[in-house]
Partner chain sequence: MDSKRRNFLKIAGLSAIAGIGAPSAFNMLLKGEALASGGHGAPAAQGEHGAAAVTGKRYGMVIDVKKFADNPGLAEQCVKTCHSIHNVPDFGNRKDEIKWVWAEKFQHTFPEHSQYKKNDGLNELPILTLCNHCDKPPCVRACPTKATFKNKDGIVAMDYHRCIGCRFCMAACPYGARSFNWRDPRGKDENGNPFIKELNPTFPTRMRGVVEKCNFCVERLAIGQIPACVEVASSAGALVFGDLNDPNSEVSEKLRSSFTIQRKPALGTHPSLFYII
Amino acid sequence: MIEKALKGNKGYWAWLMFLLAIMGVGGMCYAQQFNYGLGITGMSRDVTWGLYISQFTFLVGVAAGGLMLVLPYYVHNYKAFGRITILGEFMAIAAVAMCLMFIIADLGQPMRAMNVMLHPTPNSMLFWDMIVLNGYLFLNIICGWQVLHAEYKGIKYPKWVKPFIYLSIPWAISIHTVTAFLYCGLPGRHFWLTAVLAPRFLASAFAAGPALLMVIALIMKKVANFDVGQEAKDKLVTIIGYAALVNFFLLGCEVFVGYYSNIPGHMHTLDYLFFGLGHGDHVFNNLVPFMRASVVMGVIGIITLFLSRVKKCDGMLAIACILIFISLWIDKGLGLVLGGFVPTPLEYVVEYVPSAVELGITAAVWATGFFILTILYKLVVSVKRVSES
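In the form predicted alone, let's see this chain only.
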């Protein structure tokens, strides 16, 4: 079955070559970091998690978003998701693979990852994060591949796969919950010290993951003539829209608690993210344009999303999903992680700016994820065409 990924038109191969070129540049950047150390990045003693961990945090949500397809299709027998559920499972594989690559990049020396297994520490959230991430990757590979291979053979998937599918449902929730606990388990960082962090993570996950999947599905309809169906798209619009609204509600709760209760740790970070900290010529505000843009894009995206359903316009739908996806990427991939380090426990402001090496490695990891996704989706399209012919 894998041989079907070796057949494609010029556009398919040009896209793969483009991704490989980005991966090559990122590989050279990683060689520099490997030889020099993490000192070549923009991270410091005060900002110990930078672009790598912020991308990891966001992509965990993208991976968990596949739950919103698996649950209706396998548990509630919602047949309209028949053509798109496998896309969600394979997107989770690519997203988790990217998460693991970002963690390796953040460690500096890859062999340090072995310490989690050689010296297990069950009272550490990092240990459990390793368990849930690798477990979720394993579950999606098993379930997705077996279901697709069975369809390729023209038979029903084996019965032993069903328990793994059911297990992947709570496991999807666990990967983002444990990641949230990594942050809210650090009492020295007041902005993360909130009980609604895990629900906020899940709400953003259930919007960002399906939003990205919707955009990819619309692209596949154009370039590969692979249509997931209008009913599936309408249902995804509902899921994305309500999840995005819940995410904004939880963000509003954070703002209310911080300012109404006058909690300095929360207020200072929110001030830094949306207004800037400091006076006169010494104002720290490098994230303010991003965070304001996130709110604007999120609001416009949600409105456009529901309008696209009324008008049945794929163009509006694509724009809405892109706006929501970028809005959530800024909110969680930049604001939540990087903003949590401002101010420091000693009330200093240390701003973080990623280095060119970090940007190169980050671009390479994203390119690797899309490379994996392209190969897997090529298999899906090929198998679906054979099985439906």
Given for the second form:
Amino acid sequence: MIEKALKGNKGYWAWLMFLLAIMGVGGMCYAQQFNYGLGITGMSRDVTWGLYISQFTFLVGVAAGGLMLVLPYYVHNYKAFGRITILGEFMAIAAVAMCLMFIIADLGQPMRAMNVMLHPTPNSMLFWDMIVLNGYLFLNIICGWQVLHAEYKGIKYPKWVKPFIYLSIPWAISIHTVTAFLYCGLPGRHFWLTAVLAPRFLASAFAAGPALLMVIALIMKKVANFDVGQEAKDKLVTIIGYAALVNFFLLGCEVFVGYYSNIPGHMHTLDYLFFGLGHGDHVFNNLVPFMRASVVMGVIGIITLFLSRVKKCDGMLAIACILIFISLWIDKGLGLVLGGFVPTPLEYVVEYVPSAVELGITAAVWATGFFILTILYKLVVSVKRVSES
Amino acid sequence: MDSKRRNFLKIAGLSAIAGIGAPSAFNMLLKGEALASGGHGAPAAQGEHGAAAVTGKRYGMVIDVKKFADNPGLAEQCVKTCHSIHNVPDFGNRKDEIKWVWAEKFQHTFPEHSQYKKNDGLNELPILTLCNHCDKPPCVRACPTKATFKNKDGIVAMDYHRCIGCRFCMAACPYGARSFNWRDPRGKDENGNPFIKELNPTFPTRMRGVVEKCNFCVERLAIGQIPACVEVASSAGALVFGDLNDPNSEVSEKLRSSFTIQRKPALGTHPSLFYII
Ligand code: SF4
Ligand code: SF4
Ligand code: SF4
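Please move on to the form predicted together with the partner chain, as the form predicted alone is already shown.
Now the full complex is given, and it begins with the chain already shown.
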């Protein structure tokens, strides 16, 4: 089956070469970081996690988003998702692979990563996160691969796969819940210390994952003539739209609790993210334009999304999904992690700006993810084409 | 191992064999010698969750801030001594900074203590700030490799050879007590000056990519010495160190006779550091 990935048109190869080039540059950046240490990034004693961990957090959501396809298709037997579900499973594989790469990139002693296994520590949420992430990767590889392979052979997938598919559903919830628990169980970080963090993570995941999938599906329709079908798209619009609405509702709840209770610790980070936080005679507001843009893009995105369904316009749909995806990426992939460090436990304000090397590594991990995704989707398109004709 | 502890283990072991279970043995012991070591300055509710372990040692420190004010330069001397005997590197910038102990302003060490019409003198005081060796340490809870762990004497210590540098403990510590080796501490700056000014060959240097913090001078306690900073401050009586669980220790005496505060007691970390302001 894998040989199908080796046959493609010029555009396919050019795209893969482009990704490989980014991966190459990122690889060189990583060599630099490996030799110098994490001091080569923009992180500091006060902002100890940066782009790597925030991308990781966001991508766990993208991975969990696949659930929104698996659940209707396998549990509710929703046939319209027949073509798109496998895309969701494979997207989860690529996203979890990126997560694991980002974690390794963030470690001060990457060669010792196995210590997490060698000295299992059940009281640490990071230990559990490692278990659920690797488990989810494994589940999706099994399910996605077996299902596709069966289709390639023109048979139904073996019975033993079914329990794994069902298991992958609660598992998807668990990966994002445990990832939220990394943050919301820490005393003294008020912005993270909120019970709605896990629900908010899930809501944004169920919007961001399918939104990315929709964009890719629309691209595949153009370049590979692979259509997931109007009904599937309409259904996905409902899922993305409501999940995004729930995310913004929960954000609103945070804002209410912070400002109505008037407790400084609950307001500081929100101030920093949306208005700028004064300290001494300086106002720190690095993230303000991003966060405001996130809200604006989110609102416009949701409106456009529902309009696109009425108008049956693919272009509009693509724009809506891109807006929602970027909005949620800023919200969780930047604001949530970086904002949590402001102010510091001693109430200083220290800002973080990623370094060029850090950006290079980040881009390379994303490129690797898209590389995996492209290969997997190429297989899907080839197999589906044969089996359906 | 002191006798109390040994007895406890005996009873616990026996009762486990007998099937009574360790908790009941624990209760038996508790009844006889309940000493509310966690109660000091901690939130009012001291139920199940608040009670601290009462068996064995629990090292702690009382920091008399006024004495530091009376002896200008003393805080800096404590910091210098600690950093030089522990081979703490100086990178000369805030981003890479590593510090085990430092003099901080009141408003930063105690950000939750607001003052109305504040006494300007207060913010001029050098407040010695270091790891609290929390009795319920969030850093230990968060560490995925047990590289940060709590000793049975209450000291929160680190294994630099096990640490993977994930910095989860730094996000978890509500006191900013931890530092990360962003670059090689054994290296030199552009002008060829080593980051560790004078190497103390009797204490290990750390490698790049691991976290470190005040270790309550475990290496000195092991050979019967008191922590270095306490030794420096001893003539001024500014720092008192000892076993909080020993009712006859100097530090227990100090806690009984003075009004002390802890940093962020509401977080349930049960710091072992107490400040007299
Ligand atoms: S002060 Fe911070 S580093 Fe020290 S024991 Fe408490 S949580 Fe851990
Ligand atoms: S950085 Fe080291 S000590 Fe801190 S949590 Fe990670 S492994 Fe544990
Ligand atoms: S107790 Fe020891 S390690 Fe801790 S600050 Fe004092 S001298 Fe430094």
